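In structure tokens, the next block holds one chain alone, the form predicted on its own.
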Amino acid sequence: MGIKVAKFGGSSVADAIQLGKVKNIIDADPKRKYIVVSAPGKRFDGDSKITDLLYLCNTHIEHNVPCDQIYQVVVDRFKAMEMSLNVHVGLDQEFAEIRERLEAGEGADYIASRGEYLNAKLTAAYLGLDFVDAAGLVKFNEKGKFLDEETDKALSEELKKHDGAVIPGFYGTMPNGKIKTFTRGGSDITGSIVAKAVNAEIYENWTDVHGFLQADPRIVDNPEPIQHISYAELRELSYMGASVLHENAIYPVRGSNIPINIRNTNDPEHPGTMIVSQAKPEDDGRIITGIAGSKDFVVINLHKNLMSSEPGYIKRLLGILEGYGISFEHLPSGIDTASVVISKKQLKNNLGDILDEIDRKLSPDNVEVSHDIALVATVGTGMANRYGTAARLFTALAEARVNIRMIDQGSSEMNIIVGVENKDFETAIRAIYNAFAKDNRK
């Protein structure tokens, strides 16, 4: 019999009512043997996520500000869940240890991980499954880099000992035993890692939506759902802001060709979105798969005569950014020009210093900086084999009176990225969607 790994996000495990839905889902399919859980999320508008409260506790302690009130909110919420679920996992002892380690300066990663840790203990007791801690199994090196092979071996060996288990997401440990977390949303990655370790037939990622849509429903009214999407397409959309699944959750299962199924805990009969290695044959008629993007980028445009004949010019440009710990988003270039696109958040207050260094080290003939730029990515494997796709996209933007400030296309030809002004972001997405929506319904 095949094995399914099911990961449940924060909204799916927000309280005892939601965990009741989780239990029904697990009980409905005996193949769902290994369960990964996030920390409890928001129960209603205006509520707080447990992880946010824990981070806030750590910030208070770092600034010598009492966090008793915030900490008690976390304690009360978990105790209420324990009582409602009619399980007993020794929360008083757990919280005493957490508080002691927090006051001793254990750090943000440790305190943030306790939401997943405690929720996994509660969920395991409620479902009647073993609790398997990610600490010691999900491995990072001393610099905080995730260790793929070592983790896969350790998890595989441990989970063979358990016919069913609940594993906390989001964190692992470094060689010295200190807790190390993934970036926010990292429980998706843990689920993918577990699926690879047990050679699952499918990785189910349960959340509060039915899967991916072709565009953000806050921008486009009733966008079409995406029933099937390839790993590569999903990677592009996730990177550009489609936030249903953590972008790095693809890597562990991709090599093992394990499909990911995005499902809705509140509507478990809905098939959701299936993420596979290649788009299904019946989807070949689809031109685009989805549209995503985000705002607030800065573009540094450099012009220098004979730039292309000057060895190492781009390398030196990127070296300047590296010196400030800045990674770039895109690097469109021409024979005598190069443009580097950087998130405004990464720049912080370093733009002036970076421009001075570019002037000293690269001696460009001209430098222009464009602020308040948004990036919009149109993604689809069907784009490469269709004549006129780019023309239709640019025509749609022109008719919507959107000025294109930058164009970039990946080497795979599955995406076209345009830079527009922040104020035109939503208009651009709607124009592109409407230009292709009819084809996507065929």
Second form
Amino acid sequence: MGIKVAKFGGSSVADAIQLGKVKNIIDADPKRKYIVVSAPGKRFDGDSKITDLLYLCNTHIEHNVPCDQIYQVVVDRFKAMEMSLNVHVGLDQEFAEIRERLEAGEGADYIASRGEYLNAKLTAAYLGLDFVDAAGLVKFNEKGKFLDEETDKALSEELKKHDGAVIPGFYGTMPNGKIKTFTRGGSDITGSIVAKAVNAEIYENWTDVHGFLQADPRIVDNPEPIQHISYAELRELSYMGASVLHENAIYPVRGSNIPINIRNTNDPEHPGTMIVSQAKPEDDGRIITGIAGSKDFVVINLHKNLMSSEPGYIKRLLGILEGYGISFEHLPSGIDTASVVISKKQLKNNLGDILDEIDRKLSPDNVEVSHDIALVATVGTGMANRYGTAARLFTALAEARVNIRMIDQGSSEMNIIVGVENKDFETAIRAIYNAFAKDNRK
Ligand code: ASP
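Structure of the form predicted in complex with aspartic acid (previous: the form predicted on its own):
Every component of the complex follows; first up is the chain already shown.
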């Protein structure tokens, strides 16, 4: 019998009622043997995520401010769950230890990881499955870099010993035994790692939405759902801001061709979105798969006569950025011009210094900086080898009176990225969506 790995996100495990739904989902399919959980998330609008509360506790301790009140909220939530689920996992002892290590300055990663740890203990007891701690199995090196091969080996050996198990998401350990977390939302990555380790036939990622939509529903009214999407398309869309799944969750399963199925815990009959190695555009009859983007980029435009015949010019430009630890997003260039697109977040306060250095080391004839640029990516393998797609996109933007500041098309023809002004961001997304909506509904 094949194996399914099911990962449940914060809202799916936010309280005992949600965990009841999780149990029904697990009971409905005996293939769902390995379960990965997040920490309890929000139960309602305005509620707090356990992980946020734990980080907040740590910040208090670091600033010598008592965190008793916040800590008590965390304790109370777990205790209420333990009682409603009618399980006993020794929470008093667990919390005493966590408190002690928190006071001893164990650090943010340790304290943040306890949400997943305790939740996995509760869920395992409730589902009658083994608890398998991620500590010691999900491995990072001393610099905090995730070690995929070592982890895969350790996890697959351990999980062979368990016919079913609940594993906490989000964290692992470094060689000195210290807890290390992935970035926020990282339980998605753990789910993917577990799916690979047990060679699952599918990685189900259970959340509170029906999957990916073709555009952000806060911008476009009722966007169409995406039924199938390829890993590569998803990578482009998540990188550009579509956030249902952690952008690094694709890698572990991608190499093993394990599909990821985004599902809704609150509507388990809905098929959700299937992420596969090769999406079949003809299945959904679409040219584009989705549109995503983000605001707040800065573009540095350089002009220098005969730049293109000067070896190493771009290398030196990128070397300057490297010196500030900045990775660029795009690098559109012309014969004697080069532009680098950098997110404002990455630039921090370094723009002045960078421009000085460019001036000194590259002697450009002219440098211009555009602020407040938004990038909009239109993604779809269905665009490749088809004429007229770009024309339709640019006509739609022109008709919506959106001024295009930059264009970049990947050589795979899988995406067209346009830079527009921040203020035109939403208009641009709506215009592109509407231009293709007819085909998408075919
Ligand atoms: N609990 C962590 C967070 O809130 C990790 C996760 O839920 O995936 O980021």
